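First, one chain by itself: the form predicted on its own, in structure tokens.
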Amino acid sequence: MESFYITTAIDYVNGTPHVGHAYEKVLTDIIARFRRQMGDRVHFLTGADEHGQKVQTSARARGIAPQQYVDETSAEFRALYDRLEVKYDDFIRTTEPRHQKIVRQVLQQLFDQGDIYRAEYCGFYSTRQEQFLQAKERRPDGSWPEIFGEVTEIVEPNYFFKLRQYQGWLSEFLAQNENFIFPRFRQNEVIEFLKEPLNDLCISRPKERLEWGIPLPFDENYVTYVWFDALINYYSGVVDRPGAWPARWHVIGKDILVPPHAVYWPIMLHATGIPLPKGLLVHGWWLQSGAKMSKSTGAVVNPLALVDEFGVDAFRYFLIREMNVGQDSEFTREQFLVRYNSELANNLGNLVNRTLNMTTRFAGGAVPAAGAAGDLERSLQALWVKTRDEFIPLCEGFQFHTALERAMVFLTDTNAYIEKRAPWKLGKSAEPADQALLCTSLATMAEALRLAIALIQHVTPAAAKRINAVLGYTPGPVWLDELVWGAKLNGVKVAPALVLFPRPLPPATEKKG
């Protein structure tokens, strides 16, 4: 059994979770579920980034201790992921002793081997981004981009990590490992970034300016820069799990690829002698009207509002069906309703209702054994084999949106099969041949439904459980065995009905008079 360790970015808890947080965690959960189905020994880590100046400032504004503040906000993020059926194996917090211990060990090692030095910093600092800025980041008119917020000029002594001396190594590593970053064009962006000389990384903040952080082990008057602290969570979360490290994938957003994950993190690991992760999976942004969703502009989507209205499976399905991993995608309620109605309610939900209703009406609620397959049955079975054999490689290559499209084609053809066979007509006939064909059609419908839901269960886990329950079926332990067309439902008793994806009601109209 192969070890498959996967992580998400840990969320900075100075704010509330939004659809971008939800997408990354759902995507990673679906990858983790898929790998478990394929037989891997999966460990899935997510968590919260809880240090830094913004947290300290927000806590003071509320008149509470930073620890109380992060306890409350971390719980909010965790509650969302639990609601979204995100089955992580561990949730790490950077305020935990297990994490702080490893951060201090890494810092001390780098300091002892001469990779960290003290020097005076003179330049500009962005409180919003909690980072020092370079002159080249200014606009031509001398102003700073809005993303940096208030920028102040400071002069202070600090500690620096010798990032620049490892730039040649990193460039060579990326040249030799062309598939380190998915999708490939993101790796090309990093290579272009590395054509400019790197500055050494300031990895400290003086306590008189920032108290809420991990103290440097070699100088307690300073705390660790929040990015240097946060990145180490991927390692500190599994340092006591033999065989877990290195991570197979770090799943992150494109906005934190360069420089944190593609420059700082590989160099930090290399300098410390820790093996690098095997890959970075970089996803895009959810857009509204072509722009990134932003709390400052009010262009945000509340994940829980959609979950409350349409259910967790519909929300998970839309996120994965709509976005090509690595690209940006528009998020609109209108497009959500298109997917919901056409693919979930009218396709999958319709097949569930037809199967249960007709099995109850024409077979006493028990799935009959299929007779000899005709051309229609053989055609549907052949489509199933094609669908399954395309679906698995697509998921292995993170092309989940295309894999779900293939599954929907199979469901559409199954519903078309029902129209052609017309079991409601066969059920009215007393002819033995028609009755035999009725049994075959009912068995075919039920088996197609069982297979389809087995195929997409890592995307819609709650719906899969409900459908299997009404089919009276308990899947076996080997997922690939569940994808073989057979007679697993012969004789099982089904429920009479299940409303899985109710169609949304039109807006209420105001009464007149």
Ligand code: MSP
The other form holds:
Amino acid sequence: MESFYITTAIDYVNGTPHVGHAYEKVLTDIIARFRRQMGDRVHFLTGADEHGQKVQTSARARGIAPQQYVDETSAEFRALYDRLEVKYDDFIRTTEPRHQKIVRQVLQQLFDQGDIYRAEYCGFYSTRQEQFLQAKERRPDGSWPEIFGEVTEIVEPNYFFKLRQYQGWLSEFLAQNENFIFPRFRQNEVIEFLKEPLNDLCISRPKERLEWGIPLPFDENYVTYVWFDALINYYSGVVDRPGAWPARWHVIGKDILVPPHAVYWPIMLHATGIPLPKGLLVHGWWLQSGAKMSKSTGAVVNPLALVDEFGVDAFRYFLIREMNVGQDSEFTREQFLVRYNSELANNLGNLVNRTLNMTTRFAGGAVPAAGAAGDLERSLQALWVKTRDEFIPLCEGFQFHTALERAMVFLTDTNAYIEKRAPWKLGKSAEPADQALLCTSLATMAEALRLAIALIQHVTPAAAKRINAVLGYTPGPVWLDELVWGAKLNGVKVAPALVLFPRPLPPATEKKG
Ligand code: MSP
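One more: the block was the form predicted on its own; return the form predicted together with this ligand.
Every component of the complex follows; first up is the chain already shown.
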């Protein structure tokens, strides 16, 4: 069994979670569920990035200790992921001893082997971004872009990690591993970035300025730079799991590819002698009116409110159906409603209703055995085989949006099949041939529904469970076996009805007069 270790970025927990955080965890969950059902031994790690200036500042603003602050905020993130059915295997917090121990070990090793050195730093520092700034980042008029917040000039001794020494190695590595970063164009961005010489990375912050961090093992007057600390979570989270490392994919947003994940992290690992992850999967941003959505943008729609309104499955479905992994996407309530109505309520919801309703009406609630298939059944079965055979490779290549589109075509065609076969007409006829065809049509629609839901169960797990429950069906352990057209529902007793995706109420209209 192949081992498949997948991670998400660990979120900064100095605020409340928003759709960007949620999307990444849902996307990773869908990949993890897909690989599990394909038979891989999956380990899925997510977690919280709990150190750094922003946490220290937010905790002080609330007058509580940083540990208490992150205990509360981390729990909020975690609760959201649980609610969204993100089935992670482990949740790591960078304040945990298991993580701190490994960060200190890595630092000590790099220090002992001479890859970390002490030097005087003089220059500009942005507290908001927790980073040292370079002259080229300054505007021609001498001012600094707003994103840096307050910028102060400082002179202080600090510790530096020898990034530059490994620049040639990294360029060579990327040239030889063309598929290290998905999508490919992101890898080219990194290669471009590496055409300029790298600066060594300042990995310490003096305690007078920042207390909330992991103390350097070789100088307790400093804490570790938050990125150097955070990246190590991917490794510290599995040191006790033999065979898990290296990760198959680190799933991250495009804003944290260069330099942290594509430059610092590979160099940190290479210098320490730890194998590199096999790939970085880089997703785009959810935008609102063209701008990145974040906790500070004061979003017009709060996407997470849609979870309360339309349910977890509809939310997960929309995120994955709408976003082409790697690209950006606009989040609008209108588009959410379009997908909800036409794909979930109409296509899927309708098929569920019709199957339950007609099986109850015409067959006493038990799915009958299919008689001989006619042309209509044969062509629906052929479409199923095509759909399934395209769907799986699309998911393997992270083309979930297209995969779901194919699943929707199959559902649309199944509904069209029902229209054409018109079981309600056959039900009125006493002719044995019509009765046989009625049985065939009921068995066909039930089987098509069972297959369609098996196909998309990693995207809409709760709906899959509910549909299987009303069909009186328990799927077997081997997913691929579940995707074979057959007679698995023969004789099962179905429930009379299920409201799965209720129609949203039309927006309240203003009363005139
Ligand atoms: N703590 C760092 C990551 C450390 S990983 C060792 C961090 N945290 S974050 O909370 O700012 O972002 C967490 C993830 O959410 C990132 O991968 C980021 O790209 C993603 N998103 C944040 N806003 C986003 C959107 N609007 N859209 C999609 N994802 C974005 O960075």
